[in-house]
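Let's start with one chain on its own, the form predicted alone, as C-alpha cells.
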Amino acid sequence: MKITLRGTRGSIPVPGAESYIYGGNTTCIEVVAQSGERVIIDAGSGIRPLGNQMVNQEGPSHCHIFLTHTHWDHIQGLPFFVPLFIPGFTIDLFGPVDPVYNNSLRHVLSRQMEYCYFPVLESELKAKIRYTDLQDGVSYQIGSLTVQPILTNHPVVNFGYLITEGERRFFFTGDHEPPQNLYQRGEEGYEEYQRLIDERLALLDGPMQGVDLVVADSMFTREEYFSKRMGWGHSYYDWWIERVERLNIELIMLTHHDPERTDRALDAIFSELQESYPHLIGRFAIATEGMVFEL
C-alpha cells in the first residue's frame, strides 16, 4: 500500500511561513492498495488538494472515505471535495455514529452543507454517495486492504483504524487521549477503574503489536499534558514513543500538530525528543504533509 499524509495539523488549518515545512491543513491520509482502490481517512482540508489531484488525473472514480469522529478538523474540507459535485464519481462514506442525539453519520455531515453553513445542500451533490455507520473492530474490504475500525479514547466516539494488506499493516490512531483513572491510588474505586483502563488499552495495543507504521495523534508534550491540557482528548509525544519498543513498532510519525506551534517549534521538540530516546532515532518522527510511504 502506498501512504501519503495529506494533512497534518490539529483543530485549524494554519497556512503560511511558519506552517511550510510541517504543513498547514488539518487530517487527512490516503491510501491506495497495490489493487489500485483509494481509501481517504479523515476530511480535514488536507482532502481538498487531493479531490483537485484526483479530478484532473486519470484513475479510479471511486473512493472510500473513512472518518476517525465528526469533529471539525477532521470533516472540514469534505464540502471542498470536488469529486462530491461530479456525476460519475462514487463515494462511500464510512464513520461512527452520534450516539448522543442518536444521529447517524449522514445526518451529521449534511448539517455542515446546510444553507446558513454552505451554499450547496448534501442532496443536491451529483455524485453518487453511500453511508455506513460504524462498528467497532467489524471490518471492511476493499480491494486488497482490510480496514478495521478500533475505538480509542476522545470526547466523542473516535475511531483509529488499522489497515492490512498481505504482512503490511498501518494503523492510524485518530484522535486519541492516553486514559487516566479519576480516583488518586488508594481511593475506592481505583482498583476498579484502572482494570477498565488496562482492559481498553490492551485493545488498542493488540492491534498495534509489531505493525509496520503508527501515526498518531501528539498534539502535546508532556509537560503541556500534565500542567494544563489532561481532558482534551489527546496524546503527548513520550507516551506514543514510549509504546514503539514496548508494541515493536517500526516506525511511529507524530502529528496532528498544535496549530500554536511554527515549523521552529517543532524542530525543537524533535531535538529534544531524540535526546531523550537516543536508543528510538529513526524509529519516530514529525509527520510533514507531503509525506509518503510504500509499504
The other form holds:
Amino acid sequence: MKITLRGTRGSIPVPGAESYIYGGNTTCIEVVAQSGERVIIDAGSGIRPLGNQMVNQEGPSHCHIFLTHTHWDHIQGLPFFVPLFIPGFTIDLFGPVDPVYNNSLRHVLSRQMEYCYFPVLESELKAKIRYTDLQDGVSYQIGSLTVQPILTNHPVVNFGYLITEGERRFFFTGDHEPPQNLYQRGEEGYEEYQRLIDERLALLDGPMQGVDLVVADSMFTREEYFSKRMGWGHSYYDWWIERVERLNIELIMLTHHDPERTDRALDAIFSELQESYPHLIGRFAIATEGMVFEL
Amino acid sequence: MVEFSGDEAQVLARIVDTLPAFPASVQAILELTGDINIDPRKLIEVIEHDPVLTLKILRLVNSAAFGLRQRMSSIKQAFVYVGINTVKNLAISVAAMGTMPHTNMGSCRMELFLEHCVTTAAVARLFARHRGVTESDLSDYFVAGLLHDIGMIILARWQNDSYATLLEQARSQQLPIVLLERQYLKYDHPQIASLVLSRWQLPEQIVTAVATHHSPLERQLTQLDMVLFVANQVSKLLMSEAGHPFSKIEALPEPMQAWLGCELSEVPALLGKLEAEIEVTRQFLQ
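To complete the pair, please output the form predicted together with its partner chain; the form predicted alone was given just before.
Next comes the full complex, this chain leading.
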C-alpha cells in the first residue's frame, strides 16, 4: 500500500510561512491499495487538493473515506472535495454515529452542508454517495486492503484504523488521549479504575503490536499535557515514543500538530526527542504534509 | 399550596406514579454538569448511587449505536471506554429528559407541547444567565422551564375527553388554557404540577415558581418566578406554529414589567445562542 500524508495539522488549518515545512492542512491520509482502490482517512482541509488531483488525473472514480470522528478538523475539507460534485464518482463514507443524540453519520455530515453553513445541500451533490455507520472492530475489505476500526479515547466516539494488506500493517490513531486514572494512588477507587484502564489499553496495544507504520496523534509535549491539556482528547510525544519499543513498532510518525506550533518549534521538539531517546532515532519522526510511505 | 381531597389525592397519586421519576440525582447531575471544570469522580459517585440511572446509561452505552466490542458493566468502565464527556452528555440526557412523556393530549400534538417546554427551558436558562444568575444555579431555571406545564399532562390523563375539549376551546378562542381550567375544572395545571414536583422532591423554589406561573402576584416574586414567567411568554412568541392551545401571551404584571425593563419581543436578542440551546435540548428529547 502507498500512504500519503495529506494533512498533519490539528484543530484548524494554518497556512503561511511558519507552517511551510510540516504543512498547514488539517488531518487527511490517503492510502492506495496494490489493487488500485483508494482509501482516504479523514476529511480535514488536506482532502481538498487530493480531490482536485483525483478529478484532474486518470484514476478510479470510486473512493472510500473513513472518518475517525466528526470534529471540525476532521471533516472541514469535505464540502470542498470536488469529486462529490461530479456525476460518475462514487464516494463511500464510513464513520462513527453520534450515539449521544442517536444521529447517523449521514445526519451529522449533512448538517455541515445546510444553507446557513454552505451554499450546496448534501442532497444536491452529484456523486453517488453511500454512508456506512461503523462498529468497533468490524472490518471492511476494500480491494486488497482490510480496514478495521478500533475505538480510541477522545471526548467523542473516535476510531483509529488498522489497515492490513498481506503482511503489511498501518495504524492511524485518529485523535487519542491516554486514559488517565481519575483517582489518586491510595484513594478508594484507584485500583479498580487502573485495572479498567489497563484492560482498555491492552485492547489498543494488541492491534498495534509489530505494526510497520503508526501515524499517531501527538499534539502536545509532556509538559504541556500535564500542566493544562489533560482531558482535551490528545496525546503527548513521549507517550507514543515509549510504545515504539514496547510494541515493536517499526516507525511512528507524530502528527496532529498544534496550530500554534511553527516549523522551528517542531524542529526544536524533534531535536529534544532525539536527545531523550537516542536508541530510538530513526523509529520516530515528525509527520510532514506530502510525505509518502510504501509498505 | 392546594389541598386535595382523599379520593382525588389517590387518583392523582396513581397518575403521577405513571410518570417517570425525577430523582434527586437528576438535580445533582444538572448542577454538576453545569460546571465546565466538573470533578469526574463526583459525577461517577452521583450516577453510581442511582441504580436506575446507572442501568439506563449502561443500556445506552451497550446499545448498537455505540457498537462497542466489550460489554460495559459499570459506570467507571464506561468512563474509561467512551470518555467522560460522552457519559456526562448521556447522563444529562437520560436524567432530565427521561421525565417527559411522549403521548398526545387530545388534539394537541405532543411535539408542540414539548417544543414549548424545551423552548421555555432554554430561554429560562439563558435569560437567567443574562440576569447574572451564577452558572451553578442555572439548572433550577432550566428544570422549572422544562416542567412548568407538566400539570397539563396529568390533567389530560385524569380528565381525558373534557380536557381535550378545553384544549380545543383554548386554541379556537385564543384563550389561556389556565382560565378555562379554572372555569370548568376543579384544579388548574400549575396546582397539579406543584403536586407532581413535590412528589419528585424538587427544590422548593422550583415547586413554588411552577405553582404560581400563571398567578405570579399571589406572593412576593422571586427572581426564578420572574424569569419563568418571562420565559414562558417568550417561548410562546417564538413558537413556530401559531394557534396551539398554549399560545396566548399574557401581559406582564406591573412590577415584573418594571423589572424586565424592555418589551418581551426584545428578550430573544439578549440571549445569544438561543437557537443552539433549543436545538441541543430538543435533541435530548428524541
